[in-house]
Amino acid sequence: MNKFILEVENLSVWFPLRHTISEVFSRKPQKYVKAVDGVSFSVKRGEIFCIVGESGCGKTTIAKSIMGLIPPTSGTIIFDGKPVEKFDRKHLLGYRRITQMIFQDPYASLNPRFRIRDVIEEPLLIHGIGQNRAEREKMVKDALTKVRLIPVADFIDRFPHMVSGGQRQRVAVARTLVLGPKLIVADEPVSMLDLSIRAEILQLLRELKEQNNLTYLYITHDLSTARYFTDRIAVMYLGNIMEIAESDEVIDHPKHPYTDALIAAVPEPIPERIDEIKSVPIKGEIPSAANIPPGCRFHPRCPYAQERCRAEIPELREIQKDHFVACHFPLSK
């Protein structure tokens, strides 16, 4: 059996913007924003890997794409030691079957026109799942007793809007166990939530996953949760990745700039220093996808940036154990 359930090698994803008139006549060649731009890593069975970084980075880029919502521009995706992009029709199906995403926004991911038993049968209609009505039934209250919708009689016939944010992504957690899938896409699936129910929410999906030998990829700006949920995490800034390595080992002893940065500018849980202004490491803001800067990307914001990282983009190497950084001068934490 393959180690990993999913590797992304050198993935890239590239929108063409719109030419001007006059750029048409002038035939200036194409310009794309570079969502992703030559992106690999690799997923272990059973653990939970983390993308982390700002908003625009092109984290959820890459999670609609492994799950085939976008297609990408080159690169592969490799599940279970094949490449999905050779799948015949009924590969694809059973891809999408067993690889689910559950969606940052509780409140558009839900169809408001379907009760929440609708919303959970969808997915077994489509796959074919169940010979009657019946099974299928009881298939949606065993997954809505495993996201602790209980009573389930007091949920199965409520439209969406009709049960609190917490409540609506249980039920979207229930539509993607209730086919059985081996990896689950995570797309900030508590950012919207109060704080209050965030922890309650991230132990449920662990202990989801060791009750159905589940793996996630699980998108997030926030370094907090990555931290408590995650077994590594890979930091994302602008298309590419800075840094991999065990969640401990990142937030505790960061190699890349950017991801100092990123720690620094986490607000302290200590009540007599709430009111404190930090210094974060760096400048500037992120730039353009459009208009990358040449050599390494994080250059013009960086404080330790040197003439090579102006002139050289850094490849993504291992300098320690299982500790992965993609800079020319990684920081000695």
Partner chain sequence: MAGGDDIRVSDIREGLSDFWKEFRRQKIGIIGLILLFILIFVATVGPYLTDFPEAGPRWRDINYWQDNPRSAPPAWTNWLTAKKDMPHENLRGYYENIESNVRTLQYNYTYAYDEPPNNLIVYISTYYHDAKYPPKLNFSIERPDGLRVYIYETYLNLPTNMSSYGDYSRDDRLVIGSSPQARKTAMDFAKKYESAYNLNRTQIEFVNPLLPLFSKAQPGLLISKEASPLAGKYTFIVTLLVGGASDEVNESRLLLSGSVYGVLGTDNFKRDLFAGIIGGTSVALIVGLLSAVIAVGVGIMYGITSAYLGGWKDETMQRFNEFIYSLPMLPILIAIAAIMKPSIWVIIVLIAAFGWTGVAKVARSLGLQIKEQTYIEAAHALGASGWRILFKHMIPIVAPYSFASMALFVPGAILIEAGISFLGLGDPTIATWGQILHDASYAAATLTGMWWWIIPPGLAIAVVSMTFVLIGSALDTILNPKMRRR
Contents of the next structure:
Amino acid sequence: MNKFILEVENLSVWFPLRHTISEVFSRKPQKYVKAVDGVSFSVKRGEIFCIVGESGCGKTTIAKSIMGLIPPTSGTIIFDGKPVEKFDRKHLLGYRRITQMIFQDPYASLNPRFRIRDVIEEPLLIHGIGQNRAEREKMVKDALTKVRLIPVADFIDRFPHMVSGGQRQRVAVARTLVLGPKLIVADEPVSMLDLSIRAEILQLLRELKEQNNLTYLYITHDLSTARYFTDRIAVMYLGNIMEIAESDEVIDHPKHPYTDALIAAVPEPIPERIDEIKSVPIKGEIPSAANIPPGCRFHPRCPYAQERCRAEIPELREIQKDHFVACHFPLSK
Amino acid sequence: MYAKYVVTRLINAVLLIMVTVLVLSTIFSSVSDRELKAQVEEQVLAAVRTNRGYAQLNETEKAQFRQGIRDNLYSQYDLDKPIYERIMKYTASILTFDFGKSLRMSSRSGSNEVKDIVLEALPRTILLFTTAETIVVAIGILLGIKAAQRSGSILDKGISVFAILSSSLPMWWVGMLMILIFSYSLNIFPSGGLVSLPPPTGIEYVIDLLWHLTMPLITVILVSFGAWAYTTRNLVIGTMQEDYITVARAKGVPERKVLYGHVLRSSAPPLVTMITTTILLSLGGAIITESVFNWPGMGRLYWVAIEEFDTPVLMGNTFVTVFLYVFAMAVLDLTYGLLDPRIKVGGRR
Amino acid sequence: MAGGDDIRVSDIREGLSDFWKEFRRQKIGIIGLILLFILIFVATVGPYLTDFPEAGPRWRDINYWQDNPRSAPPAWTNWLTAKKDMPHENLRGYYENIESNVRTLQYNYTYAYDEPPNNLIVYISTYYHDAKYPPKLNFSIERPDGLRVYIYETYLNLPTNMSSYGDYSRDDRLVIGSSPQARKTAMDFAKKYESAYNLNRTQIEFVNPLLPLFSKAQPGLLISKEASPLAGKYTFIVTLLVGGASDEVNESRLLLSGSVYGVLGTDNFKRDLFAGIIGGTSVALIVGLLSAVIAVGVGIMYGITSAYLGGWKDETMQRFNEFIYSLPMLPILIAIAAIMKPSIWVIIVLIAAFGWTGVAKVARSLGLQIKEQTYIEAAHALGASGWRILFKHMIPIVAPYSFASMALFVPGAILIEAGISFLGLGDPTIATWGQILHDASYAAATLTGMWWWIIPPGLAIAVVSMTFVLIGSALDTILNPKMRRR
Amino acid sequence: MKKAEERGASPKVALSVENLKLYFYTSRGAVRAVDGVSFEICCGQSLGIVGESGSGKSTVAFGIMNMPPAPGKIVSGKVTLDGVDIFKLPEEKLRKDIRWKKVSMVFQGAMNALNPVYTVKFQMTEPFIYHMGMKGNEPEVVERISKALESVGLKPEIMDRYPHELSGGMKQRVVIAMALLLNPALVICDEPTTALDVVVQAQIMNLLKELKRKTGIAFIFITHDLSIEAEIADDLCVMYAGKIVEKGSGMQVYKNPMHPYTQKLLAATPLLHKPVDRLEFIPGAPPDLINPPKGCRFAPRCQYADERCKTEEPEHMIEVEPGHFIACHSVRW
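Now show the form predicted together with the partner chain, given that the preceding structure was the form predicted on its own.
Full complex below, order starting with the chain above.
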């Protein structure tokens, strides 16, 4: 069996910008927002793989592309050894059964006119699973029990707006579990939740992973949660992956200046360091993906940028075992 | 960028007008075919009656004579050409503002050019409806702001109720009531028309005109301002919930300035577009209300043209209305872009 | 697609009860709802409560209205004026068999007005057996002052071609007030009391025979300005001399035509305006509701589909929508109506055909919002098909909105139909409020002060459109915030 | 409160809030969003108010400004700002002499805090017009606006731009600059960095720290993020369901949290550099503030809750060490 459940090779997702009439006449080339631009990574069976980055870096686009919600411009997505975009409609349906997605906003990801029962039954109906109502009802109840919405009878006939945010997110998890998936793409599943219940969802996800042999692709902007929850981290910046390594390695020994800056910027509750001015080595804000700088796309903000960075795009290369970085001059902390 | 947007939007409007006119000409041409032919026969008979030598002619000569006039008229009205050709020609002339001659009507100066007839009616409609709508907009916005300011107060509720009531009333019926009360019962105002007959001269003419204008003016204002006040109120209340309004209050900006500066300025794009369209559309007049008051403006002209089946006038008037309407829509899009710095291009959507 | 078993009755019941809980708090909505129930009652049962249940379909049938007074104000105006006009009165008599060949019908009437009736009409249907001896009718009045006047006498003759023996029945309408015979007998009666001067200046052709009959027996009773009305109990007696014992009177009534009439008076064509307005209710409701349902239904489907399809299909659909939207509705509708002379159904379709565009625009923008919602994306990710997403996820979200916009569409539709009818372009086969106003305007009712012809139909239009504005705004406040909440 | 004296800040009280109650009157009943909150801040000091969504932390800010958002009403309480009881002032005086002059605010979501149809300059000129009686076109005003913009690290040129032409971080800086224009005694920052990415967040935090040091203005920081408060708040109030459950210096609260809610909240915060195996969470959800539980509002979620907690509200806060208060029946110290 393949070691990797998911292999993403050279994935690009470009959104064409509206071409104005005069641009058509002056034959200017079509402009694109390069949300994802040549990204490669592989997710091992049974691990929690994390993509971390700031808003607008393309991490959610990757997730949606893997889910088949946004067609990739180029590149391949290989699931269990089979490239995904070659799937026909029937296979795509099968693929969607074994890869599932959890969305960021539990308030928005459940149809407000569906009862919890309907929310979880919906995938069964779509995929034609379950002979009759009773059988489906049993599956729905099983899924709710798994996410510990118990007693099930208290929840099954409620509408999403009648339960709390954490419970709503558990309903969303139950919806993904009911089809028996292999891979779950979780796009910031806890960032909209209050701090006091975040750990509850994360623990539930971890337990479900053990019980059901799941693999997670976890998308987040929060390095602290990423370190706590995930096995490996890929750091993204402006449509590219800058660094991939095991979580602890990335946080403790970042090799890429951007990763380093991200880590430096994270606030931590250490009252002794009150009023201390942090050194945030990078200036400014992430530029628009419609105007990607030449060379290393991080170079305009990089404190260590040199001539080579302006001209040459750095490859993602393995500089230590299992530690990949896309930088001409990796840090040596 | 904005200039380019203006150009695209205007081209769009012109295309729309062309298509509309084509469709309308098709409808009118095919329907008016029969009507025109009957018209021609009438004119042939009239020519026969007025021709003194006709009685002396023998039967074949008579028939020839009639056919000659008929052919002449047919070619004058293009009835000898196939219908699609007539439609195209008609469309083309309409688009070049050449509406042709009226079949039955003439302007006061005696011209039967449709253009003259329409141009005679237009200022009268402006006098009544454009004036009325301007007053309506002013009263409506002021009241709407007052209502929003004291949301939930008696004034606010009163305005909402009045808006519901007045928008349920047919304006022309209110006009009839006004005539019943002020002309029949109280005998204060004339029941209709533009001026008394015979029309007075000089300053008395103006007074007489205003005297005739008052009742229709009050009718339009009475029926329309409630809805305006209500819309303004909702817009203003919507804007007042924005964070930046809270910020303005926290900044200590006086309530009046918050309202008339921040809130009103932010609600301006939809308001101004509403004002522009209302004013532009008022030029078309209101067919029924003008008929009730016998006010010889664009609306009543339209109605008379329908009753008389005067296709050229009908078409000319319809075109002017459509033109105003489409143009108003375009202006609406464009002002929105001008007023809201966030939308430099792209219009309402 | 999911089967019908997805819809649970309990869900609907619960949803409705939740909705009702919220709706109950909307005062204006409750008022609107009450009005709606009243309107529906009036539209369905109302016509049978008037004297003219067929007022709607027979509005233009002169015969249907012939016995009514012309241009009569409502009867209740008597309360407001010092001069009491006689209201229109239908009398039912009681029947007596006095002898084997005499049948008597008596009508009692208490008269206390300042003007005599305009007319007096006897309706009688009889049947008899021997054509040689048709019934002979005799009409007389017993006045409050004890005088009895024999006014009118006639044979209820057979048509000539009838054979001599059989079952013959006939319906008679005897217009006493305008019969020369009655005029003569009334004149004879008057001669006994009237002054010579007055008699001299009276021409018999212009005498209203009912004036002396209802006036005090004293000089001046022939001259309407001098006559003094005789108040009190009148008895009208119809005596039939019949040929055979089995000859009978089937039915009979007596109509006193006054100068004030019913609840809302009559128009120039003697039509009962109250019956007309009641009859017009169903038309107004049908026009409003049907065009609203069509327009909103089409608009919602169009808008949502357009939003869902996206891309060039959306673009094309929007262009078409904008094309229709850019046409000024009323002028074009009026022109079409003038050319086509359409029936009410065509008018409904035309109103809907021009009206759907606004709804479609809103539905499209709603659709675009919903399309961006995460739960739609989630449904995609689960593998739901396009149709499933459209029908199971998107349309149910928009559906509540559509009820509000339907209610708010109704007033506009009613006003447009009324406007078209007002211009005389409506469906000629039925009575609508706009048409009543058209006739009023045509007859210059505003300038003759016939307010009862003008105010009620307009008020009726206003009440119906207000009903729906009220319901619509209540629905809007309840349903729309829910749309925006997330 | 020892720390303030050590640093030599004036012990003068800038703001004191006593028993503030602010309820929202909805059709379902009164929502007791802020229910008897008391605290004070000294000049040059900063106070953090931390709490999860629905704890009433932002509503406190509006209470201090005496600007309850509809349908809210201030039920009781006393707010003394710079020695003035502001609830006793007539609205006009409040507007002229207090708002923005004495207390200004940095709002949550800078995107919506700037009026989209006015330039930055116009919006920054307004305080001068309405408080300083200036016309708004004096060179002095432009000068002061330029200075304010420079002090938050922006180029003065941007004053001629419209808000939509600025990035998120720039807008947040403009909003901060605006709050400082008139040198108020107190600046309330309501979630000043919530919508920002971590790098920009660190930049803004650095800016705020600098301002705090340089200006001697008292600050209130309202946020849900304990880590951010630790970086800047001298004193800390922890709010739960409309009440303050714990207050004290930052050191005391972080090092020695006494209230079970604070303890749990801190244990639920993932730390970047101190990974733990298991994060804590608090089961359940915050109470409905229309019908709050009879006793302690945290009792239903508290593991130490006994009979007393469920029936009797902890009316008075207990001083567990000098300057460190909690509202709890069960904790033994």
